[in-house]
Amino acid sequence: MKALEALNRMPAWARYMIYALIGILVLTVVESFESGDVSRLTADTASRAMLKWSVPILLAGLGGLYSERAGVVNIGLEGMMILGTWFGAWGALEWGPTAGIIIGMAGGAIGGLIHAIATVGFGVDHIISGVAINIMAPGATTFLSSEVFGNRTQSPNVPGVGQFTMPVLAGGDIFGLETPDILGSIADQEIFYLSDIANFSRGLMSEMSLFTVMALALVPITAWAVWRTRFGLRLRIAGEAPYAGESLGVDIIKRKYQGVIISGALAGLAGASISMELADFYQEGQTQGRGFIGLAALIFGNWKPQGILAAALLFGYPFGVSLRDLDGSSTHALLLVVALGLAAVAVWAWTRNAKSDVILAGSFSLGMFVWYLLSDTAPDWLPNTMPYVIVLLVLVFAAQRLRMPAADGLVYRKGGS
């Protein structure tokens, strides 16, 4: 109990650092008692798969957190994720990955702006405009395709954006002079746990695109924003107590519109690095749902940056091992990782006295033990419906420690009460 009470102290990014050391101790503990070869939990390609994917989910969940701390439900950060691939691969092939980008968030500004007139201005209920835009804009880039790429369906290559490795650490260059790899060096002696350490760590930090270096600067960026500036405290009143602000002064609908088109711009910068980075094309239906993903990302991190960015990594970890597990055995390996990880969890219950959650966590955790005993290969589907499962469990044993925006979702009228 003193162990958990110390922990809760600490600094957030402390406590995500031992979340994260503990993480790959479990990885480490599954490849020994794994008898194929599932060394590929924490190999580097691994992790950096894993980081690569998880961009457009970041990206997206940071664009949910700047509207709903604005106290709008932004359901339709998919259809805003859909035009910013198709901008973005138009701006890209016209002008270059640079325009690509900038057009890429303008395209989703623009869904974030039309939801914004519909919610803000006009009342509308924000689910419901949320999935028309969701609706609409798989229609109008199949238009805009065929009317400008001659194809409805995709779009021609498009120029990459480049990538960086860190130098010393991971073996990057200095104006073209190579450094040392002292990650990579570690990784090698074959460590126990050590060398797992620096493998994953080294695939982190080699070959990260423009998008993972923005995507990751824009987490420190948003949390000084939205909890330190003047615009992110006047962000939050308009999403905690609208009419309170209001007969402070403050503009709420100018930061509720403000709140959802810097949304869009996120979710459509997501998208661009769909189909700039991801794919090289745009492809009609190629976000595959990571609209969603990136708002189960955002309940999942308690509507903050820094949660984001784990759920974000949480979920792109499966893609990333099972992009390479061609015989199923790394992906059945996951079973045994979740299993612990329900059982860490019934175990966290009993501290707390909430037995209905040991049952049910305890419960679930001997469930997946018994399919990892009982099977050799996991199925395809199970990295695809990982994120939405954790959604679910972190829903049902910690939802009294989520906390949303008091005024989200509500219908704002100026002069109200």
Partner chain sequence: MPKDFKTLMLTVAAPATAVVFALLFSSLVLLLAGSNPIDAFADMLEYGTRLEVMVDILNRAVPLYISGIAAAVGFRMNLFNIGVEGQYSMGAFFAAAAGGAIVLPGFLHLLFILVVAMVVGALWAGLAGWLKVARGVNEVISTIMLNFIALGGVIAALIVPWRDGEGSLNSGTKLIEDSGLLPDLNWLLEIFTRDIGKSRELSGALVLAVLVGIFYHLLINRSRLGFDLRASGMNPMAAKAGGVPPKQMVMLAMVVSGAIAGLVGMVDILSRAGRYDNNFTPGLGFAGIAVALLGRNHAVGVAFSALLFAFLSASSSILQITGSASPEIVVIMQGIILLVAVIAYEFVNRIKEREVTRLASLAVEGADA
The other form holds:
Amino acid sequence: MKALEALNRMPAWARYMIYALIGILVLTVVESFESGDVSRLTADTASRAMLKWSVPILLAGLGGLYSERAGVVNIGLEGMMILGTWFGAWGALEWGPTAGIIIGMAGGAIGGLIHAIATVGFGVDHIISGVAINIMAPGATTFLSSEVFGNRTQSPNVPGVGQFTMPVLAGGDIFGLETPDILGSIADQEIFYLSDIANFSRGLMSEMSLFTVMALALVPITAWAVWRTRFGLRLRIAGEAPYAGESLGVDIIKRKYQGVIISGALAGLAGASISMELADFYQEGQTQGRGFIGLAALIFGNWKPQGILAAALLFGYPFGVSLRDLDGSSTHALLLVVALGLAAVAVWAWTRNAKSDVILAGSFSLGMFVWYLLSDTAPDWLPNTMPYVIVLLVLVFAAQRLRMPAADGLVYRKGGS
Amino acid sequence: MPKDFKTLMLTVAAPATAVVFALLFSSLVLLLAGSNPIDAFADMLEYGTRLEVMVDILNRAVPLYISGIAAAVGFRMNLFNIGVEGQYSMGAFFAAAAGGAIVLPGFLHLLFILVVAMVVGALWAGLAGWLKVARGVNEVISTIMLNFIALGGVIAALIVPWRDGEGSLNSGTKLIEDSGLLPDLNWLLEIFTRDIGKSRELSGALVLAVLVGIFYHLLINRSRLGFDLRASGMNPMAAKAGGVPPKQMVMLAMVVSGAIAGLVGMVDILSRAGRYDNNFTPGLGFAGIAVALLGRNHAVGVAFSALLFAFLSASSSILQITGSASPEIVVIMQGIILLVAVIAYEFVNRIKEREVTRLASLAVEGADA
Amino acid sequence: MALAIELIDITKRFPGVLANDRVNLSVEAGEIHAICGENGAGKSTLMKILYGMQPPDEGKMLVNGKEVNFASPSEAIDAGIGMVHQHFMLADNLSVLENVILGSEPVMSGGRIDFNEAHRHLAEVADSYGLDVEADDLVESLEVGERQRVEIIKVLYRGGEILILDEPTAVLVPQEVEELFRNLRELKARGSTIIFIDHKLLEVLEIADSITVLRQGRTVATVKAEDVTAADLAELMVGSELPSPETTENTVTDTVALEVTGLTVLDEDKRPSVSNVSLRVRKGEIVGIAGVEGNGQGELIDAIVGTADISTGSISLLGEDITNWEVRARREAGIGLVPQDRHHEGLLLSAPLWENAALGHQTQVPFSKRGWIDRAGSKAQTERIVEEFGVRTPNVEVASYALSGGNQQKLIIGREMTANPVVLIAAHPTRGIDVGAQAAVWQSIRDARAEGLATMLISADLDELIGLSDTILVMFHGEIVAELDPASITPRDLGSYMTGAARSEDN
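Any chance you could show the form predicted together with its partner chain after that form predicted on its own?
To see the whole picture, the full complex is given below, headed by that same chain.
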């Protein structure tokens, strides 16, 4: 318990660092149980793929944050992201990658504007408007695609954005000069745990695309903008107590519009990152519901940027592990990780004397453990499904601990207090 | 009755505005894209009124309608069942598998399949209901997650062991014997029309849709249970003080919604393919939400909006052939109709609110004078 | 002395209501000026106009001698006016500091909030007025009195010199009221002008220098506090004809209708909100429950109706143990409920009147038969209720939100009375309704009593309690601390039990 208290007193970045180290330790230990030469759980390929997969989720989640902190629920993120995939690809094809990013964001922002007009301007229920946008967006992009690309489902190949590898630590170049690859050399030593940390971190620092850098930078930028600036304070009052803000002369309507439009722009950026970076072309339906996962990341992350980052990485991780895991053995090891996680939840619930939680988490954990023991490989659908199951489990055990903005989802009418 | 007439006009005005707005906006889009909107709409109207296409429209409208009613049950209870998508897929998949696995005499086989579909749909929706009631998990998020788990998890996991025949890429579950399939209704339609061309069948699921609509209307608007449901949706605290347990109402609404959702895939399974395969129609859950919203959760209104959406989808295929426009224009139209309609409803609602408040206060002044 | 505020012939109309009718108000700089009036007298409307939340239809406003026309609260704030709302305008999930600086944040380049400057300014304001707050605490962790202090600091932080406080004592316990009054006197000593809206006369006399009384939207009088007594004020407020709730002959029988024994209800933190309460209501008897709000009355009602879980104790109706019955069974057995908050617990606002009339009785004839709603029967019954209880409405198809508060309340009373209950639980039955409707509600409770209804009356209106009840029980901190005879008690005595200053055992 003392350790926990000490942990709580630490600055946030240090705490998250410790969580990450514990996480890698668990993965290292689990890895060692697995038969065969699997060290994919902590491989740089896994962490690199994880990060790459996490980027659209992270961007969508951050987009959701701006909207929901302003009190507008945005399940239209998916639709705005779809707009971003098309507009990003189109912009990049016509005027190059930079234009692709900007136009992709603009496309998403148009979706945000429509959502804002409906919900803030006309007082339409937020979920209803979001559903309408999710229905409209794929129609719009398919139409545009067939008109502009002459192919309703796909665009030509899109010029990609540049990549960046951290010099010194991960062996990146500085002005064309090669630098040492410190983490890589530690990883090659195959020291228990230490090499795992090095290898995993190396994956995070090499071959980062511009989108990755932007998405990661947006985490502290969002934390700063929403919690340290006048804009942020007024945005949050719109989501927490709009009538209190109104009584002090804050223009709530304006703040809500800003929040939802920024939300759309970030969702558009998320979409552009899929078409321009992950796929290299626009394709119908290529968001695959990641706007919804972004929304889940927002909730999982308790409406905070660092939480959204953690959630996005967690959701991206199974994809990362499964990417080069043709026989399904590494993914199989994830079953044990989940079982251990649930066991930890059960123990935590035990200390809090929450009996039903202990039983529920305990039996889920046991089930996962039995599955792990009785099988050698995991089926290919598992990594795709795991994020959703994890979200549900988190909501089951932590719904009461999550704190959404108090006026989130409520229709605001000026002077209607 | 001038007062009723005015109310009726207000009610019809919103969707009419939406359609007009959608026509105008899509015309603009078509003009910008270099197509002639009048040609395109004329083509659609001509094509969409052919008998065979009208059969197609009805067949498309049926699952949309059932899905819309499934969503509407939730809406009337102030619940957003975004999970119709997952519920109907689960229902259809398990029903197809169960129906293919056994053969029962005559009508019983069909009934068995329908019951399996409804029970599975109800269970999947009930899971979201339980999460809300017992764990306080918002149903919007849980049903979205359950959609993904259903399609990417459960069905993806089971379709391999349950498929019929090895190797074939487009394989599905075992084919259901004829006794389990829905008979077509061509004979019924042909009483009024000429013979329907070959390979066009009016699906018997139309009967299901009509029954679902009647059931929904009676349950929600006429039964005491429906009163309890609506009361709990409007004001759970007041309903609770009036003897309506809110948690049970949430469970009930989710289960009924899910059971109806289970029937959405029956056109595909029992009239088209005879099994669950790769061609199973996705996306009907979200379309159902749109149809329910456009139809204001009213049994007849939802029917009109389902027919409108079905008309747009079915008649758009002619645009490909005549080349007068890109057929995707109809998806944009559907989206605009929905968005403008919900905005217009909100607008009309506020006008009505003001009107009613004015009338009520007039009654007070009149009485005081 | 100079006038800080002068309102001349302010008129404000709402659909069907003349909320302010040529109201005049003159507030001198540096005084505490109370505005008194019953619920619905137009106080809140007047203050909303003064604070720029609503424009007046007619009339002139002068602040410090200059004519003003506020289009929004921010213009009022700029003119030095600040308001402490009855329902606090605070964001729970924000810190005290954030709540205070909102709208007047000190910023550096790039829109960055200068938190150091904000802390300094907040500390300066708090210190100079002796208002004690912790700047970095989340508002959700504060007590009610502390929240009110934050609201006051919000005004002072902006340099506000004229404070409007809307029923500030309604939510406070007595010690907090004392603390508030100390703070207000300090503010006054430092030159602030305070407008204090209230209808608790003794408080008003204690704190105010001048008092303006409003009645039915009009100014009745402005007086100096030292020149009047509470009785004078009461007369000004209600007019010469006080609608007195006197009951007539004794109708109490020997049949116990409702009996509560050793009832304890625990709140979320497992602390007792109702503690070992026992009471009996006989047929033909009205038992009044007095107490400052939040002393367990709400939980007691919920436990009897069945909407809250009880920890220990039992409840019986006409001798039958109903402790483990569902709400519906209890309602069917004859427990009627007039809830304390009609919008939250009593009505389906967007549903037509006839559905509202059915709520709580939907399992019974004439509202339903064999599981089906009887629409014709329900409407006919609703029309009877509308007729009998004088609900002013165009028809029974109107949604209940359209009705005025008084008519909504009459509908609820009518719905419960016509169901022939054995026991009626009436919580604040006349709260927020006009004088005419109040008299009608009292009359129907009296009539039902004469016919043998057992009534449990929970009210904050002491005149109502004393006038209607056969017995009065006082609740304090979840316990029943006194059983009193209304015939021999004054509001003043009752007040001392309610605030915990006296217990009946001590007598």
